[in-house]
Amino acid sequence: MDQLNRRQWLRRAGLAGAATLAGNWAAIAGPAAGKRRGNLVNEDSLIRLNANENPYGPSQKVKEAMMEAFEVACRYPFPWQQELTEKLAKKEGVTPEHIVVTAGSVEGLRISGLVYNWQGGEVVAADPTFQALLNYAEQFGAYIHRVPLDGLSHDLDAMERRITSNTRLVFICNPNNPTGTILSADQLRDFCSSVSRRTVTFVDEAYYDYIGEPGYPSMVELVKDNMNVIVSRTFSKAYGLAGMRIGYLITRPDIARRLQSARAAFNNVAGLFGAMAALEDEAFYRESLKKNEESQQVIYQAIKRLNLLHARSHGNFVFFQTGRDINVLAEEMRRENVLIGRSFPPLTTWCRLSTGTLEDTKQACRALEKVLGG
């Protein structure tokens, strides 16, 4: 294809044109941003505030160089790959070799729980908390230590007591998901720096991009210190890329490599021209956020009219108590075409809410209201 028909063929798309005026979310997020997109079984009605998505993305750049990638989707992923492994480190201030680019961040979480655990072990963990590491490692015979949360925060003390001899990860997830906590700074610090002595320490910081404190420390601080810490990204949420699974890990370049030998899947071409696009478009990445924080202001505003307690969230979802059976609750919210979050275990009477866009998220709260108030 010839580089004018390309230009047409993108326009025809949809996709051609970057944002023109300064502060235009609908220009900078591209033509479908704002609308909800329906799927392959017709439901297009539904407002779909379970899956902790971002609907403003992919962004129009993103989307162009998606586009563009189709040109080389003959070839194998592997140089734009490691170009990708290359921009990361940079981003995070670490070498290529302390990064491995797994297939969403759920790959980076299943692979460490097989690596660490395959045949036997032990990993301690919050209960509850993020599952695609503990469920994948229990199929390959690990023993899973579910420490219930200390309200709706991981208990470290109590954590840390449950490490044993056998104990071959501990398992963190935060923010936390479903809950939207954070550890205080220090104390996660203080916790993974002395756990890493004796054994792995994996982090999971999907919502890292959320975190409203100043300030607030990664862990790849620590990899940085050559510790055995994990630490997991993803391009699913503020990047708002989650159909394309790119997500990466930093660690220790040792560990890196073990990780990366376990790995069973490729990047695709689009996603990881994406993925790239995506770390530059600065525009689209700090509106997101944005975007995200109203919509979490509208579901502040209507649980606090229900007085239902819940926490402050530091994900793109809020978590809170209705008092009713979740399965109950679900069905109620989808006969008013909206989905929620499953059930989360033993908090079974608690709600996890996506923040979706303005329109859906006002109109979802208006359904909750009337299913909780009425």
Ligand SMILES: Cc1ncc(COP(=O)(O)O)c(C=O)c1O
The other form holds:
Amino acid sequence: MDQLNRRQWLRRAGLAGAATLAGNWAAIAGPAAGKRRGNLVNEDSLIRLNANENPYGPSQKVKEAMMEAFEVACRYPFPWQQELTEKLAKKEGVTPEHIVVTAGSVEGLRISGLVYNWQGGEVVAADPTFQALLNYAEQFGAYIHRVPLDGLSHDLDAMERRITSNTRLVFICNPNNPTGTILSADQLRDFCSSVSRRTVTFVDEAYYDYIGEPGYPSMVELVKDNMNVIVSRTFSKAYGLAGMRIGYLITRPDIARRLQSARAAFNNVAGLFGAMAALEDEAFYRESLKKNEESQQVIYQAIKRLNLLHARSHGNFVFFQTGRDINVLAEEMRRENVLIGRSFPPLTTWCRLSTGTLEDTKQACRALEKVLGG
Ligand SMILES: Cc1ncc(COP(=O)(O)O)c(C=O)c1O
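Instead of the form predicted on its own shown above, give the structure for the form predicted in complex with the ligand, please.
Every component of the complex follows; first up is the chain already shown.
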């Protein structure tokens, strides 16, 4: 097999595997990526602003740590899984028994949806929001109460009204994907502590690192108070390690044990080494947040020139009203070499645009202005 054929074959094989294993993810990811372009892996020079990835990662230090991991690739990953667990416990101010390291936070979301709903049950969540837990629980027979957003924010009163004795879990995504909005600190605390007295409360904090408000609380504080709360975090966003699949849950030890026993696989050593190095690379972490903000400003300026409605985002993306069917807009942007987020019914005219490198974001915004303005 020559170089090109092998690459083409791998690309096809990768896509087929992703479609089977990850369902929607294949559609979200778009055509597979290959050769490097600057810091962004991208064979066909598409600008991929559709999956809320961090194109600056991983840092050089993290890459070196992952290379080192190949020296122990013949070993099972347990010692390093334990080492990462201990480092995460220290970071979050809890014990290692409160931490479940998972294959991306999606695994944590899925096992939580499964463990609490496999014998039937109900989940209450906002709509639209991140679907991983909901879709998985649904496959195992759960009924999902999808509660429309109030504007672009969770309607907490309406969500609370939907809780019944059959409710097994309430899901809050904060910051919310796709809207990028956050709840006020008081609303969040009050809702989670009141609801967790009745049922498990799952708080997806994938974008917590990007929250711009100083002192904004993580719901890990309720876990520390021994409440019925599960928090998920990830190395895929601010740390730029989406491809290495490392996330984690922080929850009470009794819940952590239940969830741990539902895991289907282990993490690989390269991901574990990478995550540990990422925790120590403070400079990259800070730079990553700064770069995200710069690209967000570029998007805000473009949508201001286009006079479009948008929400202030606390993620690595911006959500704005285009007035056009998003599937049509996606096609038009694809012709300009830019991938944008999928449609999020019922907000089918709103676009979720991820932040890319500054250069890619500028190019995407020029394309957006051409398509929408022209
Ligand atoms: C809210 C939210 N949670 C979780 C994830 C999944 O991230 P991971 O790569 O950790 O599985 C995403 C990915 O975009 C997300 O938007």
